[in-house]
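First, one chain by itself in structure tokens, the form predicted alone.
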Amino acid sequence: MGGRRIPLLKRLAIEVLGEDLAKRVWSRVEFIGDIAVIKVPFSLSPKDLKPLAEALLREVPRVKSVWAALPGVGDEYRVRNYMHLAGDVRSETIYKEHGCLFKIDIAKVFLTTKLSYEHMRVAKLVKEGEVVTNMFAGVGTFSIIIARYSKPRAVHSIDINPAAYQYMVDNALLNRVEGIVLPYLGDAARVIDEKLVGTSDRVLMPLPDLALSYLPYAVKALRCRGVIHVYLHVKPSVNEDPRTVAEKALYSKCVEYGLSCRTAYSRVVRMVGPRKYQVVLDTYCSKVG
């Protein structure tokens, strides 16, 4: 290893699983509060990961419970299916990010630590006095970090999952931003149509599977013009830039819907599968007509 110190997680995986299997697993471990989540590769059984789960309990003091996240998405609320592997049989925890606290239950809501950079990046873009609409707010990570670190007038925060909505309400209180983060339970399209048309300077769409089909509602939420942060999943061909693929998909929808949009910034957020990427497009949109 050339004298370089191997990270603890990688070392534990090699010790208990062997080097070949460890290569496929160690980078798939995510720490959410005092819970460790191991994302199970398609070719493995959760039981294959029990030795690693027990090693994490033994060697990482903050870990009190270990769960396997099974491949695929479990239900209409985009929540994964989990299997308990070791430690406390408990799926609720407190997750801390950028000085904010988020009470969550991994079995009832979606949360990934992989968006931590995006949460703060977007928060830094929000200008004082802006009104923001977060169409797929979950437990409030984007919304609460924006409320804490920027000076928005309001962050309208929508989610269709009742559990996520309740955690969002609780987390706004926990972080003392309940007067700024305004939670709504329901489908984002319906909530915008009924309550938020023409209210916002900036819209967040952090649910890639619905972003393109819900784009007209994001534009409806804007005043005359504003910024929409569009998150997409794309699968580019070999040597094709994921950002280019995402921009083409977005512009195709803009033409279809008769929208005027211009992307000012794009970045690959993360890899989410074999040659599959999550991309964010910061896009200026104007209402036409």
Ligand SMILES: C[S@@+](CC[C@H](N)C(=O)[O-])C[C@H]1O[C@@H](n2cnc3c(N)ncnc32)[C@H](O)[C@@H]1O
Contents of the next structure:
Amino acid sequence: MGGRRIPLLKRLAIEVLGEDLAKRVWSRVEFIGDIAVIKVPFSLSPKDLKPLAEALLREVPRVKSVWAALPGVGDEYRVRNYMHLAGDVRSETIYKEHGCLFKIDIAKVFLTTKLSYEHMRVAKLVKEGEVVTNMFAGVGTFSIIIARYSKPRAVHSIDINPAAYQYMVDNALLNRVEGIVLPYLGDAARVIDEKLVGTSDRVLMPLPDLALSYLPYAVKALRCRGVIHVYLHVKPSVNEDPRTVAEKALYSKCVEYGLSCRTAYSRVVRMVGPRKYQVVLDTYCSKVG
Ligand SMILES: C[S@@+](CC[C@H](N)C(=O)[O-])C[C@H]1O[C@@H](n2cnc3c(N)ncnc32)[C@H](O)[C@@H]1O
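Structure of the form predicted together with the named molecule (previous: the form predicted alone):
Complete assembly follows, chain above in first position.
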């Protein structure tokens, strides 16, 4: 009595797959609207998880469709590979976060529920009348939450994935912020060069793979100075603070590019792998010269 509660997915796995197989199943299930996503470990085939998916459907009535997220990082649009396991064969749903609605298709666009705190943290920093550029906006999560909870003048929101762009357009309408959230389809560097140089007080870079190489474009989007939220993945060695590793990586890029930047705040957003962390750096940058 009084022991630790077994997570839902683990309990169901023990019931339907048996103790041995259950040991290899992740305990965490991600609920995105009425879709549940189970991560497939390298040691199992998605088909092994079908009885677990059926049990999840029975146990959680609001779940209508269960998908397996296959191992790997996903494509150029950061979309993971999925396999249908149980329930409706449908990958489109409506995901709710902070009272905003996001229509998405998990098989066509990136979405994680793990950035929810970060979306609101950044939204609260935005001051009335600010112009924001979101370089990697996805279906508009950061941008729409900023528009709903703060009073920006505009949130320029870029994505290169045509499906994400279309959902962003739809979601801006769905949340009645279509005059504030301004979607652009294309590569962030090109869109900034062609349309957004010197426009913004704040820039978001929520794509760790491109954050350092696209830093000069983020600075180009700023007026004279402003804040850039830089998201990085780092793999610190034992006893190293992930935030320090991220700050060092950013500073060496700033030196290389001749940028004048100072990080005012940093936090570990989440773990993304074994000893691998996503870190955000809220960095003040000025245009030199
Ligand atoms: C990690 S996701 C964005 C997450 C989103 N901001 C959120 O909070 O849910 C990264 C996005 O960047 C987009 N992307 C990838 N390369 C890009 C590029 N060169 N220019 C603009 N968008 C890009 C992908 O299509 C994807 O939607």
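Keep in mind it's a predicted model, so treat the numbers as computed, not measured. Each form is matched to the other, and the largest set of C-alpha atoms that superpose within 1.5 Å is called the rigid core. Residue numbers count along the first chain shown, from 1.
Review point. Can a Cα shift of no less than 2 Å be assigned to residue 14 between the two forms, given superposition on the rigid core?
Key: Yes, residue 14 moves 2 Å or more.
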